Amino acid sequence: MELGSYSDQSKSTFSLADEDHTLANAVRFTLNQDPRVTFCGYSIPHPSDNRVNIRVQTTGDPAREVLKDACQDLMLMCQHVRSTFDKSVNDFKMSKTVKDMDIK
């Protein structure tokens, strides 16, 4: 849910349900690393609430937009990393012999 002003639409809190300070701090992370983004934080309103706050202020692009960009590209950075593990996983699996590995 988006709690934001009609008129000036690069300032938005965004409010996400079943989500705690391990995405958030993902996601502000990536805002941060964004040019366009002035201002970022999040908060927890309660701890026993599952719902996560996202503030975000932009230069005058839309936060909506703007924190669209940071998930897309939080979403290729995990992609980045699973694969590039997958590869490593492989690349040690193929370079032991069966003689090598401890299987019981």
Contents of the next structure:
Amino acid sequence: MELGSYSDQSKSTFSLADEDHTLANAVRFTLNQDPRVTFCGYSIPHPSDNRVNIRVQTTGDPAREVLKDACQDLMLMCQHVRSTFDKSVNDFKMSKTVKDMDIK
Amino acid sequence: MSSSEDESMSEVDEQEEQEKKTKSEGSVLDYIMSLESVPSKLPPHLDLMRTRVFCNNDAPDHTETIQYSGAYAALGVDNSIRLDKFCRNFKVQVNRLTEDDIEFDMMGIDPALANAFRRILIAEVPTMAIERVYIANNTSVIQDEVLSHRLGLIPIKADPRLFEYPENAGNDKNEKNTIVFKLHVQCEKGHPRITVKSNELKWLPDGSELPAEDVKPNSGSKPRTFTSFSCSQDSLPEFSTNPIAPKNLDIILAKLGPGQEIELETHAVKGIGKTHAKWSPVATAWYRMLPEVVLLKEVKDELAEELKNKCPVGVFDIEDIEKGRRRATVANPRACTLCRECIRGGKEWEDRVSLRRVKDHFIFNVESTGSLPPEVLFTEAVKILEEKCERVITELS
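What would the structure be for the form predicted in complex with its partner chain, given that what you showed me was the form predicted on its own?
Let us now look at the entire complex, which starts with that chain.
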């Protein structure tokens, strides 16, 4: 759900249901990395509400697109983390089997 | 002053760069960053504050991470982590991997992401856990609800990826969302007390055996049970070779005196740790930042000996230099627990030793409860974060 104005799309608050610090803090990090962002932050209005509000203000681009790009970046980062992690786990398993063979 | 001119120049560049970035991605930015007047690095003292936490005697300093891309714009330094830069710097190094725990180093990642992975591991990676208990008979001293709670906490060795959430199937309990176990133990009169352990839980691949309604005498048809399995779970290829059972077979559930009996049936379903901790797939998932111990001055002879003895975990070592003199060295900084014993004892010690933590280097530990191997748990956690992003993107478009 987006709360903003029609005349100025560069400032918006996005209210995400069923999310918490896990996503909001990570998205805030990727938003901060975007040079188009002048301000971003998030809040959880009430601890028993399953909801976060993410505020995005930009230099001119629509806040919606900037947030979408930030999520896209985060997703690509995650994919890279996953492939790197899988690779080093495989490397570790391989080196371990080689070592075991040396002992025998 | 030429240096101040450089700075003002670079500020203009920064603005231009932002305007142009929307038109043509990358190339202009890279060109500007390659200009000689743009310093590519921060001054060393600022860089140290950016990348290290200083653990001083009274309190840690520079603990925040500087995330804002334009934080050093006035110096002409770009603080943004673009994807290619992230991919270049990110590294993973596995230190230990056993059946149920893993320790690995993650380098070049922001705490926001590392913490997201940790939070997801604890609260959002699904597992199977006992959710419903149908007690036919319980004459033991342990109450029904306490026994049910104990049953719920037993880790079950079943891959949750092969099951569906019960909400997806309405209230239908079928072979895709329910695992049924039976427990029937009796301590006969005249026998000594017996201990009921989790190995008594027997998997029922054909579903529930308890009748859900009163059985009419002499009715030929099979009575309706609590589940409606369309096929037996052990006929499925995933489980035929690898039967479902509790992960640990020596968990004590109850103790029975002579003449006491427990007869019950339990249904395990898929869930996440956010709903109840019994669904949490990890015993622990935690990280710490890499400790860095730096000797600011040479510490020699008796002082070196004193420093070595100050440290309770053996971070320091002594090496011999020429003519019988000795010098302290940092041999094992990873062992540092940041007790700060080495910088206690006056200002002079604080000037000799600097304790720091590397902000973007995490030593990650994941200890699985057994439903999935720890390395799979981590990749599942990363996948869940990806799904969250995808959800937001589809909601926004």
